[in-house]
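In structure tokens, one chain follows: the form predicted on its own.
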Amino acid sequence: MKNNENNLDQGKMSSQETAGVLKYKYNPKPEFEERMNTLLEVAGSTEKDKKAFWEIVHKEPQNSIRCNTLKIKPQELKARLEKLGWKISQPIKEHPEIMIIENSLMPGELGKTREHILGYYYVQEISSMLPIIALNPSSQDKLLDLCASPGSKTTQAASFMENSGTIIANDNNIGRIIILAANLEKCGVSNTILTRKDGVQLCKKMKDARIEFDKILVDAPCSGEGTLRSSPKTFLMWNLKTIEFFGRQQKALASHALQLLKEEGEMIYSTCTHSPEEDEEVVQYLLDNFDIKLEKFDLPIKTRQGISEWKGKKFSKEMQLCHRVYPQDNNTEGFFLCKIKKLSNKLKSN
């Protein structure tokens, strides 16, 4: 295995060259390469969309943002931010509260802006809006945010729910808690409860406290193969034993967090990585343990169904309404996210 060193491409380049493309390039592992290529052809990539995968994740992501709605509408932070020289686009006509800023920005500028110190705009990557728009609550909805921080999910699913209803943002590190206090007052959300407790254990206390839910969002902690752009550091950390660590703590937390949820209930499954140890199979554990089932939903943006085998094993047809997001298909980070229906409280038996 090649040590950090030489997997750091240092070489200098000229302005041009390095035009929207990282400042050290991390080589991949050749076990990852491998996995990553096999897991491309089984979503049925093309040598072509391959090399594509690879060029992206070597370029910095694009400048999104999403408009906070609890203060200001999208038409006004879009004309205020213009005024700034910014160049912004709406890609998505039925969601104008997500904008790219299309021109380059200074180091630091993006967070630097009054209407970002005063909460107008939230800096959030598009795959990471995706699971509240697909868990769309509502203002009559008791919502858990299982694993919050730093809050961009919990301050758009605020704004989805127009500050009422009831959320309960969870983590379990005093840190990163405060982090979550600070983003969710300067958004301006006033719907939110937080809980600093290890997530299966506030699952647990809440299941004897007969507290149930209508909607849960359990956006895993995972090993982050689909933040390559923005981390790029993950290329040197990766490693499987990460990647087991991750799936049995998944399994976990959304094993206890659908315990929690109302029959008929929704939640929403997500990660940041495309490890199928990490998607696929965490959701089929929940498939084969509880009365369950996938629900069919749409995206704004273009997705690739969830695999139906991987590494000799095979999974539920169901498989196929999960969504799979590749950066090289939107010029986003990947991602990966289903929508689970609760049919009832039954465990079924194996």
Second form
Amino acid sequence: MKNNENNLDQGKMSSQETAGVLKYKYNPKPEFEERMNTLLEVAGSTEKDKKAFWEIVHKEPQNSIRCNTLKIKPQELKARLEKLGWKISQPIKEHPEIMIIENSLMPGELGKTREHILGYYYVQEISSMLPIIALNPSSQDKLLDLCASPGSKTTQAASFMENSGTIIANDNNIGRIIILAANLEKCGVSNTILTRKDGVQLCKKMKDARIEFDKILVDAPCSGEGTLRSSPKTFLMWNLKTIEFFGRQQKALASHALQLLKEEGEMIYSTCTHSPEEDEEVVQYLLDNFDIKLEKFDLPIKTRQGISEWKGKKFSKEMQLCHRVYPQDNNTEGFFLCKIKKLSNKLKSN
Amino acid sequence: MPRFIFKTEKKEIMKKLEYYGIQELPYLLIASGKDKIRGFTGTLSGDEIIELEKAAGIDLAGLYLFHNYPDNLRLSMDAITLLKDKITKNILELDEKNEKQIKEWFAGQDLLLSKEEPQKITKQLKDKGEGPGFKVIKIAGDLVGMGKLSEGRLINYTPKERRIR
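Swap state to the form predicted in complex with its partner chain from the form predicted on its own:
Once more the chain from above appears, this time first in line as the rest of the complex follows.
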């Protein structure tokens, strides 16, 4: 780990001992800092808000879990965890399955309880729970989770669907598929079919076979600017080329996925990054090429609307229906998501 | 290509499941590998799954339910939790007060039963009219895994990735 750090010239590191603050503090690359500050200003941030952002990204994320309702009821799990001496809060009334462990834990403690081993809960960051809350899949739906690994959202969807309906969960890497399969087993998920294909290729093959879905989740691979708290090495790995690469990949994945969506079907496009090239720009590409509209939806935490302009590029007014999640607003990680409704199979370019 | 398990073969499986008191299994059964059986509860039919397999290839479908031996079945750790209300026989309860033993169980170790324990367990089995063999292990109200009881030893089938170290 240290060797890599030393090889990266921008990754100045200092040690921190304060509780809750990451052990190693990585300074952001100047270009990232400048972009983030501009983005926060565009999103209406004050100096105080910007400061709050740069402070919280150096703090460890809070411990949040999701009760696996396929195996246990939230109140029963809460009572069991409280017996372990944990202080549990359920911050969202409509979603009692979402729990925060308020007390500090020993390293690795979250993954070593009997309840975790038995699959009674899944360790998941709250912002990562939002796409399935927004998509709200039901037991009648056929759902495609195109970039499914490690399975946090697939297992959450299976809970929403009470192991009925059907989920096709795909990832293209054997290592990640193994993790995904293990997590599905642990959570007792039985309504899911796993495929291992490049996402674009999978969509092409399913389109040829006329397979369609009621709902689709494209939680796309991204540069991960929203995960600085849990993966501080993102500070070191950040670069513009990666953002450009992911932007192209995301457009390909989302546009091919859209072609599998039934008319009137809904698709969530989400990333765990703040960069507009991977968020609004991808959504704009979809709006320009498909007969779709963005849907208004509410989320149970504070979010900010999508931006209307970035680096001289103007986006559709509809972009205000996108949700941006900033870590300082809810003490979570950063996230972006939007809900797309397919109006017809027509392509705008035709 | 997935191999579905239909009437005759399912009937044989249901017969073996009676060992655990399981009377119904609301899953589409799919053979996986040589002896593993998976269960699918999705709404796709067998034909639709085959269509998907032809179009895109399937790595796995449904949940691993059990290992099918010629004479019996060994339930998977997660099938046990999902079928907990249907399992009525061959449940072996370990004493939750025996902290050392419970810790060993969750660490995936086979349990060497002390001199007194075989007697206690024999009584537990005798009361229920059951013998040695595969057992669903119950600890503090939870069905936590599978063991095989034979001659003072409880073999632990907890998968490696599910052990607490």
